[in-house]
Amino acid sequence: MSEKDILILAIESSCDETAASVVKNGRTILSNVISSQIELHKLYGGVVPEIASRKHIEKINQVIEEALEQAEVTLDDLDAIGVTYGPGLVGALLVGVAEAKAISYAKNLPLVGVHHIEGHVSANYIEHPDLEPPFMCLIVSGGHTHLVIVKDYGEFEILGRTRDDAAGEAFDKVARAIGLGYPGGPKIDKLSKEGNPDAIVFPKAKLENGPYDFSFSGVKSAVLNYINKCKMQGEEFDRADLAASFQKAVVDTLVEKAVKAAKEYHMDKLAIAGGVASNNTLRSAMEKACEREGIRFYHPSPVFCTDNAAMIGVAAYYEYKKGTRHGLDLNAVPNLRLGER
């Protein structure tokens, strides 16, 4: 490795994935280890915070050791430690933050706290060396739906956010209602392929005083009402049609708003990020819309859409370069807003 290489060990534990990654110079991923708890939480139909926290404690040292081994580096080779400190489940975040602080203290390494959503946006830099700010980014995950202008690395202007349910949350709730189980997004995406997206017309929320804000509780309620009505009348409904029609209502809203914002703000680059960004229907609809409008479309591979530490390492690198440092008093901030430090 040349003199100027910067190596960052990144830790992510905001929900139910315990992850560690070694990132070189902000764009090269030397390792990306993820221990998922999905099978465990499936039993409960969603993430149980207490169980998630305990599992992180069990797994975190193994995951970090494996990440260092795969990258063929030791703690002595590192330049900094990056860690997600919010938003997320407070108990889960605390495990990662405590671990990062311990390594930072033991090895006298700079500590860089990273905003989880900034991490999702940064996932786009991993496979797209040509992508640099400014660009428009739609972040869609289980807990967040944001439409932002990425003005510079780590600098965002928020145009819109969800007023109620995030897109991923709506997917999970609808999946549960039609008996698909957890996690809902991938299961609805798969089932939708067998259904007719125009079979049922579900409403799209029109928000008067926030053209780029989102609301998905209405479409979720409409689906639940449709199911209840069918049950009360003793009618069967086609699960695949229902899944496809619901997905269409959500995807159409996301694509329309993101493309409209890109045009209004004269952005010729549009990226998507977050767990729902791995949804096939959303990716292809966004690709078509961008092609039509002459906008370059970027998206991370599915492994970098869901929670992982590689994206946190990328974000940490750009924060590190800007001089962001945190002390050993860094704490988990479960409701951390984008743009807050």
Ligand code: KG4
Second form
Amino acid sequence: MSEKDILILAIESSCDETAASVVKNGRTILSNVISSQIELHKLYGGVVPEIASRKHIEKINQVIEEALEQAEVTLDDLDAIGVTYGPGLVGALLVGVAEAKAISYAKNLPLVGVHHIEGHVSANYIEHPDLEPPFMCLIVSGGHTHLVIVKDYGEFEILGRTRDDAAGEAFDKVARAIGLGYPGGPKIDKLSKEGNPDAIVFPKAKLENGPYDFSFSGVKSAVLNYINKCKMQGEEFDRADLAASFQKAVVDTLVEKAVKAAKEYHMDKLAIAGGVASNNTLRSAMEKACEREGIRFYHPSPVFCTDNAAMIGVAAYYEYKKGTRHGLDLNAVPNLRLGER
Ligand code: KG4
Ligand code: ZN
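Right, the form predicted alone is done; let's see the coordinates for the form predicted together with the ligand.
Zooming out: every chain and molecule, the one shown earlier first.
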């Protein structure tokens, strides 16, 4: 390793994955360890915050040790510690933040707090060395739906966000209603391959103000009403058709708005990020629409779409380079806004 290499250990614990990663010079992932709690939360049909925190505290040291080992480095080789400090579940975030502070204090290392969404956006830098701001980015996860212009590293102009449910949340709720269990997104993705996306026409929200805002509660309610109506009339419905039709309604809206924004703001690059960005139908629809419009389309591999610490390490590197430093008074901020420091 040359003298100028910057090594960052990143920690992510905002929801139900305990994750640690070592990132070299912002774009090379030396390790990416993720301990998922999905099996545990499945029993309850969703993430139980108290259980998430307890599992994080149990796993975090082991996950960090593994990340260092796989990267073949020790704490003494590091230049900084990056950690997600919001948004997310407060008890879950606190585990990562306390751990990062302890390492920063013990090893006298700079501490860089990272916004979770900035992490998701930064996942796109990992496999696309050519990608640099400015570009348009659609972030679709279990907790967030944002359409932003990435003006520079860590600099965002928010064009739109969801007014109610996040895209991933709608996937999870519809999946639960048709008995697919948690997390619903990947299950709807899979089941919809056997269904007809044009079988049922679900409404797309028309919002008066805010052309780039989203709303998914309408389509979710329409799906629930459809299921209830079928039950009351004693009719069977095809779960695959329903999954495919719901997915189409969501994907069409996401693609339409993201591409329209890219054109309006003269962006020739469009990226997607967050758990829902691993959805196969969304990826291929985006790819097609971008090709038609002469826009370059970027997306991370699925493992970097859902929560991971590699993306936090990438974001931390660019923040570190800009001089962002947090003190040992860093706290978890469950509703941290994008662009806030
Ligand atoms: O980014 P993420 O791991 O966590 C948050 O920051 O929220 O996103 C998790 C969300 C869940 O709602 C999950 O159902 C959804 O991403 N998801 C998917 C797919 N894989 C994960 N949604 C649709 N299709 C998928 N293949
Ligand atoms: Zn996330």
